[in-house]
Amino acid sequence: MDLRGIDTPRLEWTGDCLVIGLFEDAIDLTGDLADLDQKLSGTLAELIAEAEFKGKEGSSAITRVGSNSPIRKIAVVGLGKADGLKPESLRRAAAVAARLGKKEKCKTLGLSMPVWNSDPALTAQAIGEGIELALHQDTRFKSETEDKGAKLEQIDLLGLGGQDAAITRARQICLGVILARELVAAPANIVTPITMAETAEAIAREYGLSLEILEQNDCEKLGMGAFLGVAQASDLPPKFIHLTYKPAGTPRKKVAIVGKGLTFDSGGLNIKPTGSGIEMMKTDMGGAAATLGAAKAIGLLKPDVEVHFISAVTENMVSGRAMHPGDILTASNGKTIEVNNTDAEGRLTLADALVFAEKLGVEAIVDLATLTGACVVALGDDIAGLWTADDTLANQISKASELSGEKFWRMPMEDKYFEGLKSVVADMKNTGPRPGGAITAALFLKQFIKDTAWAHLDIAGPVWTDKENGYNSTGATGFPVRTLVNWVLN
């Protein structure tokens, strides 16, 4: 599909379907819209009236135009309140328009949207992201595709001529999101620690990143007892992945992104029961998937920032070699951990990954993980939790998420809750009491950072959706690749 910005007025555009974005309760046809309606013999006004279209966000209506018209169909999509317009509003409206065009079997689509904040580049990027992500379909595991008939071949962004760079940037970022989606969506017999390492190798080779993969012996030499304790039950070897992007010149800053990479989580000897959603534990590498997705996007965008992408990848399985509840593990910083729940394994792998990341001398570390059900209970399926004691880093992530439209809520780092993690026989346990479980998980991770600015993102809810939501179809969302990329770039 060809996505392009053009300066052709909507009065003059020709093609299969012209889609116009309209604000809520501000749909009077004036100016060139009145002229367009007259040109279409009143079809636009008739559509708005018959569909009782009010411009609410996510709403749409479409109709056929007379046979003598230069366009076959005319459509409207709602933008919500004018004073609430954000890049996310444009992203979602563009997704509605793209899906509508596809459903109506249009080959060419013209899209007319307002410019946000007098910024045509950001407007074009947001619209481009909405279109690319809405039209992505993962049919890898289906014998027959449901996508039959005419396909969208060209989408014109009216009034956004000269924004080719912004549209290209949108496509590059979306390629990273789509990689993350496809990694999360694939089953555990397809995405394994081995294939995750192979994916990292492909990214390094194609986009000029350097790659270090630590095998089990390498991890043993570094004293990664927490990570290896989780890995020891699996028949598949663990892979500690370290991808590095370095700019051509002196980097403006150096950062690290650390993703949890459990390609399948059985719960270990604290095995997850039937009915607990165990079949969805293929998604427990959502943090690592987003980390690799961000690596792909950064490799394409080539910013002036040095970025380290890290993941300790393994399965959490059950076997005669499995760690037992009550075992004591020693992490690579010397801290000892009593394992009182083998199903709280992600934080164990992240512990050694965070120690490794801090030794790289970066200015900031962000880890992301499908870490706790407690975070989903607290914030629901659409909002991720953010923990950090560093206000500057918190503000950076918040600004990055505002641009991406991916939602985060800053949660408290209540240090006194660490009392619940204290162990009689070790430095700490890997889980605390049920109340505040997402907070104690963050406090556990904090024990493996010394001085570097650090933030923890619990993304357990938003990495998957059970219903179509904006530009996300049912399934893996690729959350939060776009926020990570925005954080790196800005």
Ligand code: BES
Contents of the next structure:
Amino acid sequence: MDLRGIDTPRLEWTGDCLVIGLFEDAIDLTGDLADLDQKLSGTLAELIAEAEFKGKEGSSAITRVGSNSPIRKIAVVGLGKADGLKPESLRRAAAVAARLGKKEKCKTLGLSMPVWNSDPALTAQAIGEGIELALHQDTRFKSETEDKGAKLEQIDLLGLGGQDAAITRARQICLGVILARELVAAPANIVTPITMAETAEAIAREYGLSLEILEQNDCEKLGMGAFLGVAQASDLPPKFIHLTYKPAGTPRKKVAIVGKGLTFDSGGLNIKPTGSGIEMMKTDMGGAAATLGAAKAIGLLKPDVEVHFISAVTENMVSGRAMHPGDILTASNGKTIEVNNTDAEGRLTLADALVFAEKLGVEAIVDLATLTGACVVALGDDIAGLWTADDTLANQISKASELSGEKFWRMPMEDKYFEGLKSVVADMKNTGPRPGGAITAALFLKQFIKDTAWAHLDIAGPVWTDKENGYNSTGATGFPVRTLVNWVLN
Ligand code: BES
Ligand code: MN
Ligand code: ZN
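Would you mind giving the form predicted together with the named molecule, to go alongside the form predicted on its own above?
After this comes the whole thing, all chains and molecules, with the earlier chain placed first.
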């Protein structure tokens, strides 16, 4: 599918379907839309009336136009209230338009949307992202695809001529999102620590990043007892991935992104019972997947920032070699951990990954992890938790999230709750009481950061969606690759 910005007026565009974005409070046809309606013998006004189209976000209507018209179909998509227009509204409306065009077997689509905030570049980027992400379909594990008939070949963004760079940027970022989606969606017999390392190798090779893979013995030398404790029951070797993107000149800043990479989380000997969603625990490498997705996007975008992409990848399994509940592990910063629950494994792997990241001397570290069910209980499926003691970093992430439309809610770093992690025998336990479980998880991670600005993102909810939602189809979402990329770029 080819996507381009053109300046052809909507009155003159020709093709299979012209889609017009309309605000909730402005669906009456004036100006050139009145002319267009006249040219289409009143079809546009009829469509709006008959479909009772009100311009609500997510709504749409489509109809055929008389056969001697230069367009075959005309459609409207709702943008919600004009004063509430955000890049996310455009992204979602573009997704509605693209899905509609595909369903209606259009080969060529013309899309006419308002410009957000007098910023045609961000407008084109948001629309481009909405289209690319909505049209991505993952059929790798189907023996037959349902996709039959005409394919969308060309989408023209009307009024956005000259925005090719923004459209390219959208495509590059979406390639990262799609990589993350495909890694998360693939089951644990396909995506393993070994294949995750191979994916990192492919990114390094294709986009010129440097790559260091620490094998088990390398991790032993560094004293990564927490990570290796989790890995010890698996028949697959753990892989500690460290990808580095360095710009050509002097970097403007130097940051690290650390992703939880459990290719499967059985819970260990504190095994996840039926009904706990154990069969979804292939998604427990969502943090690492988004880290690799961001690495791919950054490798394509080539910003003037040095970025380290880190993930301690393993499975959490059961075997005669498994950690016993109650085992004491020593992390690479020398701190000892009593493992009172083997299912709180993500924080153990992250502990050593954070210590490693801080040694790189970066200005800021962001970790992202499908860390707790408690965060899903608190914030639901669409919103990730954000913990940081650093207001500057919090503001940077919230700005990045406003642009991406990916939602975060800042949660309290309530130091007093660390009492819940006090151990009789070791420096700390890995699991606190059930209430505030997402907060104690963040406080646990905090023990492995000395003085670098650091933020923790609990993405357990939003990495997956059970129903189609805007530009996300049912399944893996690729959350929060776009926020990470925005954060690096700004
Ligand atoms: N990977 C899970 C968290 C999770 C749960 C992600 C549901 C996505 C959906 C994590 O390793 C885990 O098992 N956490 C436990 C922690 C508990 C033992 C303190 C949890 O949330 O129940
Ligand atoms: Mn677990
Ligand atoms: Zn887990």
